[in-house]
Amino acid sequence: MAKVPRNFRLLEELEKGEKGIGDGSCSYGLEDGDDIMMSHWNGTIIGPGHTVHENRIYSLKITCGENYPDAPPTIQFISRVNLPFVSQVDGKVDPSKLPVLAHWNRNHSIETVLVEIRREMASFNNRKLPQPPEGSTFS
């Protein structure tokens, strides 16, 4: 099967992101509409219900390097969050601790990553973790 070029793939993801995903619990788009390389993205995750994350809005920075989608994007939380795969120093997601990034394949997408992070927030081990004050950010 032919490999879809990076820019075609990212245009497809941009179109999907602008339309919104499913129930609107995750969204994403380009940080700057003039970014012709489509490298820098913003993402938003609305915390899952019945967890300590409920009604919280988490902002993330997503960077798709030149090898995307063959290599995973880098993810960094702007909003402070206490999760085992997020550095408490700078908000960067450790790819080795988040299965969707650790076992990346080119069929995954920005959407896949955001949905998986949200699923992790609702997991048994993370749903009750004490969280930093709402609205606080990594500097």
Second form
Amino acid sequence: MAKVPRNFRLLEELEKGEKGIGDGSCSYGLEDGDDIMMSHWNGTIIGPGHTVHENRIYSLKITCGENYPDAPPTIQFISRVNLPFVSQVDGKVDPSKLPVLAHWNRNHSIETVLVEIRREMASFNNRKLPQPPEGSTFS
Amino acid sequence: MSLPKRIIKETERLVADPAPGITATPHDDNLRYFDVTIQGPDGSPFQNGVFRLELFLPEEYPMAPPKVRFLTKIYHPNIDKLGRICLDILKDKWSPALQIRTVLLSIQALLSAPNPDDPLATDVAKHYKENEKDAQRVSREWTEKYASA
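Output block for the form predicted in complex with its partner chain, input the form predicted alone:
Okay, now the whole complex, with that chain kicking things off.
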């Protein structure tokens, strides 16, 4: 199979993100429409229902380095959230604690990362974790 | 993973007999991925500029068109902020009879003949329609600022 280079892969992801993915519970877009290298992205996750996260809107920063998608993106929560793979100091996601990043392959995408994080929010161990006040941010 | 003969032939010819003002060099680690340069055509606001582009031949090529975008910033109504190009042969007017060479020549021709009636960068197109002289001045400025060799 032809190996899609980083930039064309990110253009595909951008176009998919602009159309809207799934039911809208996860979304993403470029932080700056002028970012010709398409490195800096914003993501949003709407907390899954029937969990402590229900109706909360979480913002994240996603950074795709020059080796993306051979290497995973780095993820940092802007909104405060209590999850075992999120640093309570600065909101950075520890890639070794999140399977989609720890076992990365180039078929994964920004979308799969957001969807997996949302799935983790609803997991048995995480769905009832006490959470910081809604709307607070790491700064 | 072998490269289709057609791509090998096209690449050989691009390197041995390049089109005037155009270079296309495949990456060593991905022979479907090319670094491209296009010189701004004489008499256009892009004259004296050297523009960097990237081109990728998807799995379906030549049944599907190559993917191409500008890496050098350019003030042109049919090229957006991310370097994406609005050109019919890269979309619905693609034909497998076209080649990398013809695509790059068409992009070079697009620099000589902007088409503000089919815009991708709507603000630039508006500028071109309302005051072509002033828009061309900005195109020249950007060429000097971002595309000087």
